[in-house]
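Next comes just one chain, in structure tokens: the form predicted alone.
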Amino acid sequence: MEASLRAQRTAALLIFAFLSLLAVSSSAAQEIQILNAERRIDLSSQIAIVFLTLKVENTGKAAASEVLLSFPPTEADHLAEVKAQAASGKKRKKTHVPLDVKPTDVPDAPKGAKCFRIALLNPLSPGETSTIEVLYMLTHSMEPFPAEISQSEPQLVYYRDSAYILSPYRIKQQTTFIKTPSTNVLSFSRVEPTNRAGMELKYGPYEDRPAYSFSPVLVHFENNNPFAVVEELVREVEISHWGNLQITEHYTLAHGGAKLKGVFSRVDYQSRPGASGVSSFKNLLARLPARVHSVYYRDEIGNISSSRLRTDSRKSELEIEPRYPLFGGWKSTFVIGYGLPLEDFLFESTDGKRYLNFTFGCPLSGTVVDKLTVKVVLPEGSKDPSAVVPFPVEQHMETKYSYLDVVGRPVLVLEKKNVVPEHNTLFQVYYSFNPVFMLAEPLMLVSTVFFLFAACVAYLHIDVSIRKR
């Protein structure tokens, strides 16, 4: 009877903790709001970045620690990054500090939103006012419309978003400006006032508008810009202890715009390249690390040749040309390889472990990846193996065999979707190792040469013959 009597009471304690969340959070939201909204929306490539500027103001009596950020369900698949900083001075004074961004559920959000907490450097005390400029990226939110286009015709496509900037405060303020790659605009949303001025749309000055207020609006445009987009990206690190670091690149690259409707002409596509193809791409730029060497570029049937490297002492360039120039729907799957000096990218740290300093992401400029794995292949005899990554992925470890190896290699594999070109930052890979075991490979190889050599010797001193006695 007591066991029951104290269960109902830890419930009851739950669920009171529970509802007093939820009014803690409620009420933190109705302490905070925007003065002014300025969003800034660009699609000149088939990533939107957007820059969003908010000055909150915090009305309540409490101080306030956190700042709520919210997507409409529209765009929470498509969002690929969001960070965020504090801005104060003016102009050419003007200093940015970086803030915390991170994942977080807002009970009265609506259904399907994907919500993010701010979380202040100092907590706003009442009736002050801070300003936070917020940068998020979108991928895969264009949609080519007609999903198919002949090889003369240009591709278009279709925006969609919210006039209102959807937030859990309410905001005195808001203005959303829209820039586009063209002047060719075939149609957009009316939400008045909206205007418009060459490649660029403005929805507002709108006031006072109340939480989570959303107007739909839709911007039918020309896109030619390149929609390559990476399926799948596994980039294979290998460190060798030996003074050099692998790097093995297995791409599967499709357009991801609008599909060629009929037949390909390759005739038409060389004598008229501006007028034929022009959402195509035929070529790609990958930005290596300097002092790469021993770069090749091929694919199922063998090297490709069409590929031009440029190094200097501070970076490298290799431009690519597949075998056919890409077309919506088109895709191309092939390999790209290359060394590094391992000077430059292994370091001890202060408690003794080796660590592997490398860039995370895509080499290929402009491309959005659905899908990436970095492979870290460590040295036979590594243990403790850790990564720094500065956003959220997925690890896991798995087990390499290769040429001489007992026990094999430790594999560190780290996985991300929706990967953008700002993910393309240094991450570091720790790691304990024993140098002893550098020797075993050459042990190895000493043994069995002095095995085969005492074989040898064995054999031509016993006499096998048969004699008569």
Contents of the next structure:
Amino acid sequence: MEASLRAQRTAALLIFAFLSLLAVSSSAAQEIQILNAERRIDLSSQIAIVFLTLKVENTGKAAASEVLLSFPPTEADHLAEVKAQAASGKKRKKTHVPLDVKPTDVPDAPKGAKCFRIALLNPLSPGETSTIEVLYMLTHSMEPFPAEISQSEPQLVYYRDSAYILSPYRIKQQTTFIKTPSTNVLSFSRVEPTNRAGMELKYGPYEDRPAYSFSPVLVHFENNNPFAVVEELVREVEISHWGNLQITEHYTLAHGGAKLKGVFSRVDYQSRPGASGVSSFKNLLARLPARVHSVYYRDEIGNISSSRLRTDSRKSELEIEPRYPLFGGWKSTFVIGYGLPLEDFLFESTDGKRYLNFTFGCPLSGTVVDKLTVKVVLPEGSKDPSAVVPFPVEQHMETKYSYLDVVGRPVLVLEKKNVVPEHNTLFQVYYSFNPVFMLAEPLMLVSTVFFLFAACVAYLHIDVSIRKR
Amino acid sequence: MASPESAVNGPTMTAGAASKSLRNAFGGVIAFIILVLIGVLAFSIRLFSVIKYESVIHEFDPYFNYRVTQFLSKNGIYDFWNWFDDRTWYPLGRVIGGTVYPGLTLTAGTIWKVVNSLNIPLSVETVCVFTAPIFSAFASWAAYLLTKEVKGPGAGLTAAALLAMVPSYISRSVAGSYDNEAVAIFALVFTFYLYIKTLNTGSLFYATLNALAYFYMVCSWGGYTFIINLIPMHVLLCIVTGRYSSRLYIAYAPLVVLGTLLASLVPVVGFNAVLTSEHFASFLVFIIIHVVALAYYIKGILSPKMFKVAVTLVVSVGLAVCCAVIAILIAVVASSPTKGWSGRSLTLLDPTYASKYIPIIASVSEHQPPTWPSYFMDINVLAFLVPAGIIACFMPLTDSSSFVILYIVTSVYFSGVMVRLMLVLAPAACILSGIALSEAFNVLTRSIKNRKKEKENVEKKPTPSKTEKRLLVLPLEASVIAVLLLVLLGAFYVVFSVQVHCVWAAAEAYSAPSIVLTSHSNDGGLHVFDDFREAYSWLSHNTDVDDKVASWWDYGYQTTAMANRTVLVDNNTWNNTHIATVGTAMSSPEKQAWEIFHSLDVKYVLVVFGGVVGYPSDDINKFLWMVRIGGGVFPHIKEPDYLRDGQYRIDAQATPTMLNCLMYKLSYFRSDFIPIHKTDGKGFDRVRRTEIGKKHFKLTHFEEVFTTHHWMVRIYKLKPQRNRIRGKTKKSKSSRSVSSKRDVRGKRNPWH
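Output block for the form predicted in complex with its partner chain, input the form predicted alone:
Then the entire complex follows, led off by the chain already shown.
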């Protein structure tokens, strides 16, 4: 009885919330228009990096506090990161203020489109204009075609997008620039006016397009940049209050580009490095924090000897070579581990809690991580762990048993899909810890040795024979 | 015998005796500390491989053991016993649980389990790598116990120290060399210790322990037959020399009964423990010792006259029965083709057997007879100390010292047959050298000891034995000291040089894991050749899980363990025909080879080629064995076809059969295009130091899919069959030829 009542109440609440949301968003959609939009798409690596500059005007009567962005369904799945910032001031003295971006639902959007809500710093009063800069990244958005190439062929890819920016607002004027990694562009769709100059394609300017205009375009071009995809990365960060931070990273690396067809010839690969296997890659660079020590690089069958570590006072660079050069479709797994001094990363907050301040993303430069798991192993006896991450992640807790553990160490697991180098930002894990627990393990060792000796002494002094001597 | 000190000191507690007991107590503590240090030495001298290279499993067989241990730790003991491995010997498979000596695997698996239940997160690999060094420390402690039983604690400590660093044993037990011998030598020495202990004490408790130690040895290594033949030999020796005692009976009879029962529990031994000829000696001696025991018993209860009558009666009846039994035995044994002996045992008894009949045993380098330098390399000056030790064992000759003499004599013979059995010789040599050194020191320091005693007991009357001993020693004190110093110096020189040699052997000669090769470049840098793991890693990540990989059997264990791919043949070599099939394919022309491999579902062929970097133990150098083994089963492969005037060559003078065989083609395919060979001339083979005979050829039935950085491993894929085109005239002809070929092979291949 009571349960059904509660259900009713929640349902009513939900409907109310939904309706109010609808009202807000539809009203916002009506009363804003974009005066000028400029989009620059950079396709020179495996990640499509898009800079979008919007000049927004409030044409309505009420003040607008947010602006909506929308993405077509093909891009929605590949969207790794959306960032927005407000630009104010003139060219030289431009100041940038980051804005909050949240996913949202817009009822009158086309099916499958994904929308984001940008919260403005100051509500836009009627008639006022503002400039918003948006940066977003798309992974796996370049499709190799042909899907299989031989060792001597370059890698060609398709990139699909729309000539018009998909937007819930009317756009008065818009231009799109697409930058390709080389001048070798085999074909591109034309939506007049379309121009090509060197490595740049220009779509537009287009005047006065209604909301949700869409015109698919296809660009076919050569991209020999390494398509290094980390299919899965597990980073384990283990805190030891005795002064060490131990990081272990398990990689599953794949070449996400066009698959190698048929023969791999070592002769051609070694004798003509420029002409053979241009899309393959054989080394990667990992940027590690400064003061890194005890670095190892191995896989399940032992050490991989081809790596080089350069350290200076500000950063460390580990150059690694997988066991074999990676061609399209080839995979490899390996582990990188290193230690760091704890004082660089663990601090005490004002309320007496401790917190770890560490980078989240993958240290390998220029890679896309499909699934990233960060495990923060806290010392035994830590309580109330909580993570502060600047973007949405999935969280859960685990327990790990390691040296001399009795109750196990709490492990905070953070999971995120589709991670790009832009996610290499700091995150914090707060936890409370009683310093007495630090003594538990040494005391255990000492008492074990003590009891061992006590047992020896007792054994030597007790006559256990039945017969009297 | 158990506690002589207490027996001496207990009743008469005079001042001198008190100080002596104190000295004994200190001696005990010092001996204990020395033993701990010896253990540390034995462990740490074997870590060169980890420090110089890495913590990795070595060579070939250890990879199999590692894989089995992984299976055991993942799936548990019951699945392990029932494990049918379908990843090897395709399509036959192998019953691992029933064909493997489980001792090593179970030991490492248990260590891993205990360590992990204590929340120490060690990987299975780490445990496997360090099992051998741990057990070599145990082995040196066992050597201490054994030698102590024979000649006292001084000799024991010397023997333990020597065994801790004898190169022959180091070669088989460096960290990472995870092989049966790693634990088996400990088990062997410990079993011998318990046997001697039982012999000295006559305690049934030690006899039971002895049977258990023997059981552990049977679990660990096929070399257990050495124990079960050596101990009966010793018992027989004792009986023949009139040293029969009830202690001997207790030491032997329970071992045979319990030991045989326990041994037959091990699946790989099973009924072999009573059926094969390797065990007959023990049963024969078992009967003899009972007859002798009965004779002694009857002799005890009968008067001498009656006994004589009984003897004549029993001997006449007994002889007749014995003759009958022996006749039956011989008939049974002779009816089996190998006379009840396994191939390796026969090789031991007749060193020429393998090279005559079983090329697969002869093809393994560790089954070759050793050379003199290898004796010096492996046991060094111990070889010269052993005779002295034998002499020391003869004064006085006891049951236990006669056993040690028997042990050294037999193991010297066995080590002379197979270089691998040098390992059995090593503990014996260490024990005897320990005895020799300890006795020498004993003799030389006697004068010092006696002088001290003389000062202490001035009033006490000198016992006659002491004066005798003093007379044996030199009369002039100055010369005593001089000689003493000289000999001490000499002894230290010996010990020191041995140590230097051992450390050198451990660090330089025996630490290379053989899957990673290193070379020093001209500027002093280290160049690493990690091609094997590169290839295995490529296979494991870029081929389908169920693909079959064909290679020569040397690389079978590594392929299954590191690449996790199914192989046709591996280092277990249990099926000669299957190996011969692979050998035949390798020595056939491309088309026939493709047909053989295709009929076995092979997808990839792996060859090892050292011609680019000069790696001598590659497949081309092993190729003649492939031809021999293949030709042994399939007679159309003839060794002379591959030799030009009896010479094995791959240059322009080589025979056409050689230049067209699969191994040649897969090894040298496109190797003549390598740019680094510009200075040498095109197609120069650095191992054979010649220009190759056939260049610029194409492959028709195989395609190269991977070659490692230094060209050491090359992997080829079988090209798919051509589509059949309807209405072509060739069709009927080709199908006929294929079917006829299958008929021919049907006669040869047992599973077609």
